[in-house]
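Consider the single chain below, provided in structure tokens and representing the form predicted alone.
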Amino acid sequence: MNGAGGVFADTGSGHDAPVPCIQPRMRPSAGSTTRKLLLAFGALVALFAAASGFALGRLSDIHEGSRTLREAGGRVRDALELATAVRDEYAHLAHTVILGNASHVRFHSEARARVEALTRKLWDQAQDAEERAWVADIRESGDALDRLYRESLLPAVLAKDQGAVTAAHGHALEKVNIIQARADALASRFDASIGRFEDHVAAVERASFRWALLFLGGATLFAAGVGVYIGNSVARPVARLSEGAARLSQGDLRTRIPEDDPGELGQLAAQFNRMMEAVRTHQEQWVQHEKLAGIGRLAAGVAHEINNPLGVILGYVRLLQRKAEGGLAEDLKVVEEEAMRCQDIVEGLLDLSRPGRGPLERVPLREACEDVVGRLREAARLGDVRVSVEGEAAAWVQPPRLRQVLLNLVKNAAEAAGEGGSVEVRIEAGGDGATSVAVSDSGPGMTPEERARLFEPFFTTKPTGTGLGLAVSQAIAEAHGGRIEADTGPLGGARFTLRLPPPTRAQEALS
């Protein structure tokens, strides 16, 4: 039997024991990692749309820009022409005086024509009144200028009347400069639009330049923020769990990641290291199985064959003490005790090797317990301790076997608690049908050391121990379906409580 208690320490399993059940604790997080990504990328988008869009806006009014330049170098051109075209018509006027015949007239009517249409095509492109004021002169004179031509100065010239010539090419120079001021105003006019619109283009286009470039700046700034966001909060955590992962394939079952992302990585590697903690859990679990196991076969092996002989040896030796005297009778008692304690470890290896299935009765803890206590003080196993028990409750189990892990628990308490000290038995109810008793000691309690290997088969603090008794009593209690759980209890020493299952997970276990 294990000497004192200790802390908290992990039970042993038997082969169906369940495995922990490690429920998962999600922490709440600052941020989801997900909804800050998104977030990252959605504002690096819009970025790069507003950059593109106002690229977009700056290139349409470059265009818009480029649009009025050519309406406006259309009007000068425009303008340019109907002064040439007015000076073609001034000039088959001067021919047909020259000449002193008609046949300019085809010639003046064409260059008449183009005269027109430029003057509307001009008034179509005039933007403001002063514009239509000059364009309204010029149709005016022209039309002036073409009666004076059919009407005065062809036929002064075709009956010539020199002074009428002379007379109406007066008048039609008069009104051809006035036709070509007005061109020239308007060409004059149009031209300084064109520096206008070319000087806006310009100082677009610098904006343009100045704004993409910091736009580009920005998102490439933004980019690289976002890229080392990813590297700490996505890539770093993946690298941390990659590691872990491989850590666990090579056997390594106590690798922790740390969990300081405030993220879902940051819950996944919580969740990773729970995994590992049960995976290690359960792996020692069915190590504490294997050997509990191995030492049942080998008990069922040869216990029989060993107690055959040891109760050959006692017969004897009993016999032999009563004609011994002397030292002859000490040392007869040395086998004796020796030959007993060989018993009571063939004994602790069948308990082990003993499947404890059969059928479950209701037993009164509290009765069992004072039961224990009245026959451990009846043996005189339990010195001046002071042994309490307090609480009510009922359990179904199989008797003998609840006894024995109460004879046990009890037992070792007292050793732990030395003489004068004292032992509490708590007794509890839960409210799904599950009840415990708790067995608490005023001993010294246990090492981390000695805590984790508390319920190994053959491990023991005392010098006279087996090591079986707490091994025995953890493998009854997952028989029935529950467990043997250490810590500190009340009285400053070892806490060791006995918790068993519902009736119908009991029946169950031992089914």
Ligand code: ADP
Second form
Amino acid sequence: MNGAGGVFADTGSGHDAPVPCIQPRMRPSAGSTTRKLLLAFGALVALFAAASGFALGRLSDIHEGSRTLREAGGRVRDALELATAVRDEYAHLAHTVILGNASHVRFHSEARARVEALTRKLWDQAQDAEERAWVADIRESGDALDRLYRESLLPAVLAKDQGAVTAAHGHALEKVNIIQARADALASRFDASIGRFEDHVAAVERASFRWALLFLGGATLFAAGVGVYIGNSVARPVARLSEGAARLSQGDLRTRIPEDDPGELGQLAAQFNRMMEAVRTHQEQWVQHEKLAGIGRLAAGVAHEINNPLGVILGYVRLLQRKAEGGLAEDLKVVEEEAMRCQDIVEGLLDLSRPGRGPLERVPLREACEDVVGRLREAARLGDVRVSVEGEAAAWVQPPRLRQVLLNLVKNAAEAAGEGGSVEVRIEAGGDGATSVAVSDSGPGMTPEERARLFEPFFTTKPTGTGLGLAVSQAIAEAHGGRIEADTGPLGGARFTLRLPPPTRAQEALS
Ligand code: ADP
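Please supply the corresponding structure for the form predicted in complex with this ligand (the preceding block corresponds to the form predicted alone).
And the full complex, kicking off with our chain again.
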């Protein structure tokens, strides 16, 4: 009992069953999504840095303006204080005149010292030539006032010289007026500069507020844009991938993920889809192979047991046919045909269990095809179907197995073409040494449903068909490292193309 190991247990041809594999078809474009994300985040950070830098600059302007305002306020206070101090000095001068003694000399000196200190301060704070000239006037008039008090007015008061007192007092009043006028002018000047600074600081504040609003609004909009961009270009594709993976884990191998993302995530989706396709194809092949293997094991187990009684039945039927006549002879003919059909099925099942065993030989394909056509014609299986064989090539195969495949394909084509139809067998060799034999017919072709099930064991649309011919042929082709493909051919009907791999180096060396 042979072939219990199933179709792929031993192909005998040295070729393994085709296992789909995922090819790395495209190189991922070096991190384009990462680059875009970095760019978006970089732009965001740069915008916030620019906004912060601008805000800090404006704050420093405002701070500087406030400091200048405080200083200008201090200068106004100093100028007004100087005017007060001069009036104070004058008051002590007047008291000296009124009291007619030296009791206010000490107070006058103190007031004088304050005036001098404030004059020095204002000199330091003066900002232009005019202000410095006014402060110089104050200093000169102050010095003159002091000299008048000590050298003229006080001696005249003590000497009770009314005329000299009156004259000195008049001069002193002039000096006091000059000092007060200059101090007032300085105060007004400083006050005006305060007004200007206040306007400037207010303008800076307004501009800062506008820009801050613009930056904050712009940054918020930009951040929202970056968020939407990340959502579209990363989060959504990742979610779709995750959904696809979830559907896959639930066993949905037909799930597909949209590949519209232009970056790596789109490529990942495409890879994922290819992986799905490969897994699905592999699974289907595996199921088919397991099915065939199971059938093969079963067939191998019972083939002998059925073959023997079938042989006995056929022997007796043929013996009885010699003596039988009339209706009995016809009945025996039916029994013989059905028994032979059973034999075909058993043979087919056994073929499925051992599609490839035996040595490979270099076979000229044209000869093999013509031989098959000749045999079919001899056996009257072609009727008046025209069969042509075109092209030439050679392949390394097991001759009986190749013949079996060609026989199945040409027989099916002739049956599909029907009386008066035509069949074309075209042999071709590719540049790499791979060969193909395409059998086309002028029959009705196949419906999509038939096409999907052609290679299933026991699928047949013929009343007396076994549905094993194409399944066995495909198993044999795969055992040789090739395959059979079905499509619509040039004669309008179906075309079945047997593809065989190129020879190995050792085979080439032997050719
Ligand atoms: P069978 O010939 O015993 O039916 P096969 O496995 O050889 O078994 O073929 C399976 C089925 O494939 C056929 O019944 C038929 O429906 C379809 N088929 C095969 N060859 C052709 C063809 N040349 N044109 C149209 N249909 C075909």
